[in-house]
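Quick heads-up: it's one chain on its own, the form predicted alone, in structure tokens.
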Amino acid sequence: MSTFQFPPSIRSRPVYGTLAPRPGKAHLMIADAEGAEAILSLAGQGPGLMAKTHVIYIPKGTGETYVDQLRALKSAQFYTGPTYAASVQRIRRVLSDAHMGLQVYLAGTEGLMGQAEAEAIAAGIPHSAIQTEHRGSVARRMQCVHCKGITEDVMTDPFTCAHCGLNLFVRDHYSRRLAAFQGVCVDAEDPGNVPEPRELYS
């Protein structure tokens, strides 16, 4: 099983639940990873469920490991995309083509639902037809504050921005219109004094 308890944290840090299946003409269900595992889960709990799903389902890691157990599934219609970025582009166009109702169920990583949710907002869809489970990677989508470079998957903390170099601290603090969360210069009054890194919640 690919789940992880979160310890508590600030109040802007999302909270992940159990995707369940809710009464709609339509479902779109947008995964990555591991988070295959949640819409396979979740598609043994409702009969005729995929039937009316389009489903978008992004590898990264796991290769082929859940491709064909989601083809299995026979849903409206299934998508694999070699990245998030290549693949915004067909969920902007469901968004923008779905009528009221439609039901959007986010698995996987944090980058990777905290980017579809903020696609699904924009396009008008409420937060109430939303919902989320996180399984596998706890990597880390950031911002850095100073130069407003985004750097994917961090894993360790404190990490070197992507962009402008600054050792940053990954921090709780959260912007659901970036999909990101913050990372602050760590050593801004004491240039060079960087903690060692480790692997974040270890």
Given for the second form:
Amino acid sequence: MSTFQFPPSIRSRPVYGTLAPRPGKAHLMIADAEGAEAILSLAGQGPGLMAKTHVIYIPKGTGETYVDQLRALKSAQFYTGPTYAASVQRIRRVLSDAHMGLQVYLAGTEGLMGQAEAEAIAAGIPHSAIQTEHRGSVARRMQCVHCKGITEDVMTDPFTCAHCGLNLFVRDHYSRRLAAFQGVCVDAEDPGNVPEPRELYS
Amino acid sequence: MTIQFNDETFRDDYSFRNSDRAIKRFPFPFHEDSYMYSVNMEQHRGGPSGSVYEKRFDVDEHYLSEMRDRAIVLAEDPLRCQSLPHMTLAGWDTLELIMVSKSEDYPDLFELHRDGSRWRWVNKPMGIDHTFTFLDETTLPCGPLEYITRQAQGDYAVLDQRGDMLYMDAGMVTTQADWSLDFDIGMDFFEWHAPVPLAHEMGIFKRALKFLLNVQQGAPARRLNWTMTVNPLLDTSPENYHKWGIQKTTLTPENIGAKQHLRVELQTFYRLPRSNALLFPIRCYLIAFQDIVSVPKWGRRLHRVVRDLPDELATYKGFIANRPMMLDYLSQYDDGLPTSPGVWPDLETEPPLQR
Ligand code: HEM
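Alternate state requested, the form predicted in complex with its partner chain (shown: the form predicted alone):
So here's everything in the complex, that chain up top.
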């Protein structure tokens, strides 16, 4: 199982649960990479659930590993997208077509869940209808507080901003609106003294 | 009294200075010889004549220079002023509160003439005489919050209140102690306070929120917060930290008295009438260490507070590395005599330094 127990942190840092089937006429499941495992386990718990479900899956680095198993769930609709950016228009459309009572299930990396949650909230889905379950990589989606550029899938602290090139340390302070953690210049008070990058949670 | 406005800078050559009057009315934040977080809130119902607490929105000798500095920051980074779409009415509430308060409290500087929704606003120090239609955005050069806070010292956060929670949904933030409006906008009270050490565990934010939710129209409240800043730099933003952070390393025993500043925020809380939002003005006052120690009581006390402050707070406030040098300097102004209770300078009654 690709689960990870995040240590306790500050109040802005999201916490994730375990997906559980909820009653509802329509269901939307959005997952990336190992998030597929959470969908598979969810499907096993709710007889008849998948027949009312739209699955949007982004395999990321896992390639074909989970695709056939997910397809075999025979959901009402099943879509695999190459990237989140390529899938987001579809996600918005599904959310804007949604009727009252849509249940949303998000699984996989924090970046995927955070962005999809922001879309759902923007579309007026109540918090209480959104569940999340972290699976797979602990990589973070980071915003550089200096240039505002987003660096996806950050695995080390510190890291280099993909946009402005500053060396940033990884904070736990998190913005739901941006679906990103905050990155702040690590060597501002001692230019050039950048600590050796360490893998997150290692 | 008429105010002589300084022509000074908060960047580059840092020509900012406090006059003797500004030093004596400085909002010294320590009422005793030690400091810890607390729910330090009281009613904002004026204060001693001439003090920074007297008026609803204090205008002082730094007004014009602070407004020039704000304009520079906004030109470089327009995201310092933001308002989520549902906050426009709260912006008008803010404009009204500030215009009414300033014109009543400083009639020689500001005038507001209202004829129905036709309003004429005169800001004499800034040379503004503008007629507009209240609640009609097309009659202002920018949104109402930005318009009025380009003419009012201090940062402003505007909090929407929904279901027993406050959300930071608008603001003008150019003189902040190292936090980002652009990052925090939309967060709730506990989320934007997340980085603060110890206070959550002490239950301070729970009690503070409860207090704020009950702030009523016409009964504003206030509190003080403080930190340390090297050079009189107003814009200590995270956005620009990669530029100003290095200045913390320029302190020496020779220049610390002039360069190291105590930074105090007079924070007030106003319930707004139409939107039911809460307005949170954060007014920043800076004072050089050498000016603080000119008041014997404050010199003695600041030394004791800085010396005994828990490491977590000194780290969070960003001066743990400079604390030893600060203490070397401040200890020269602490002769061990007791200090009188309260924040006031007590120049007539407190003994001069016994050295
Ligand atoms: C609703 C109005 C308020 C707003 C918008 C606000 C905003 C903030 C922000 C943005 C920070 C910086 C957090 C960071 O590190 O990123 C902060 C710090 C803090 N706030 Fe508030 N705050 C408010 C009310 C209060 C109240 C009523 C209290 C009462 C106890 C309080 C206590 C504190 C404390 C103790 C800190 C740490 C400051 C330091 O050590 O320098 N705040 N606040």
